[in-house]
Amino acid sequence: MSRRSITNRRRWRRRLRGPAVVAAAGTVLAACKLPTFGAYTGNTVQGNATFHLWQGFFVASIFVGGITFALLIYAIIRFRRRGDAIPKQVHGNTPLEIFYTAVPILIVAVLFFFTVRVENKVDAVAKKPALRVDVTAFQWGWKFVYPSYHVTEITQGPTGYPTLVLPVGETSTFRLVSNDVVHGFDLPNFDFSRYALPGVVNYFDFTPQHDASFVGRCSHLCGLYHADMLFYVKVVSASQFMTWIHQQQGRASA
């Protein structure tokens, strides 16, 4: 190896040392806590599983994208044109071709495995839930029925949004239907959205993890007043939930 090539190699090493240190420091200073990458953390056991799957996909994309761009930049610099001489021609490299065929297949297989596992967790319905809620979507509102307690919350006009109250730490099974057209039962803070379809009954579970209040909405354009299809979601303790149930029963019987 000539002295010139050794000097150039050392020069490139010095140039790459700084970015490498910055990247390593950023990783270490992150304290092993992955960022949310713009997603909600999911305030349910089911939503939290979806959130962690999203983190895994994002990290995998960073890893694959980083390696791809690093190799691309290396090839651009290392094999840039230096003269009119034709560079050495190489045709085929069996071990390398096997490697870059097998690795993508392996990555897709791993992502597929974790996706199926999370989907099964999100779609699982408890045999004996602590609470049952029947949700009916209609133009342009929502009706939440608690059949065990004979309590109903329903949209009251354009701004009378109903409140879906849930006990924290308890698993609630939902039965979702639509009375007319296609609606979208969307709860961003739960990392959950499902269509309410005419003639189709959807079942799913929520197990809220923390006390919280937020807004849910219809995510599918369903007509003129689609934007008014909002509702509130309130996650409370078990005792607060029972207090709310008794208040609703008292109002209904008054």
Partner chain sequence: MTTLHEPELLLGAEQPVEQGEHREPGGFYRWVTSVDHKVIGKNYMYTALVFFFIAGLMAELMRTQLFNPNGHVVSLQTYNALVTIHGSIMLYLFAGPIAFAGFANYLVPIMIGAPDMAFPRLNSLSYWFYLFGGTTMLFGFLTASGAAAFGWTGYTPLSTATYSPGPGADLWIASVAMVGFSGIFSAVNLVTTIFYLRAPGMTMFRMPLFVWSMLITGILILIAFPVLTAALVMLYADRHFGAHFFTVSGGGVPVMWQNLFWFFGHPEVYILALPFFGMISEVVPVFSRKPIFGYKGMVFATLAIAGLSTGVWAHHMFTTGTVLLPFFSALSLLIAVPTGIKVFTWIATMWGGQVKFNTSMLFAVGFIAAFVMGGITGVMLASPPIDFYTHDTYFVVAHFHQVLIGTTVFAMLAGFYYWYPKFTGRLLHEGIGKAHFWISFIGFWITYMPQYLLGLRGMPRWVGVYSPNFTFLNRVSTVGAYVLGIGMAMLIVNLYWSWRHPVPAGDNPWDGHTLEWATSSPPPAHNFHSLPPVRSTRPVWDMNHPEHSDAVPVVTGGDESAE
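Form predicted in complex with the partner chain structure, per the form predicted alone context:
What comes next is one chain alone, with no partners or other molecules.
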């Protein structure tokens, strides 16, 4: 009798070991290094917050989707028709129905909580930014104005893409408008985009974390050359940034 209960307990322990290991591994993973799940890590303080939110959503999806697909596949295999018998006519099960209503509510409540936290971070606009950049979108190009330095970068012709240069580690505030139709100011490596709308002025901040160069795009359909509305983004050190500014100023006065 007692021996049996011991083996029972052992069996239980063995059974619990699997999930426990998974849970522990999950916490450890969350604490250090999760994969990117296809996303960019977000080269700004703001974008990086979005990136971590993405990881969280992805992990939650693996759990929820995994359980759902497992149930579905089990049902497909286990309950395929094997004869002419009429199965038990079950019309429902109130506790189970309440359970599969309540658990999703709980899950989305948690997702909402983290969403709001990140959203506030991504949407915050600094009172005293280190740099102001005014962006104007037009058919089919971009104008980047650095008002405090009187520097302007603008699309020139079909392949004269302009460059948006930003100092690393500093917070820049952007002012985004459109001259004509709706455009999408999209910087994939910053994990961010915002509409450029006629009649609406949008403000947002970027605090780049690492040197980088990549391509930004117009993401919203804006007419014939929408696909070709590209711009370069360059994140450089503060001194390189000032060198670039002086170069531009020299070019403008020359």
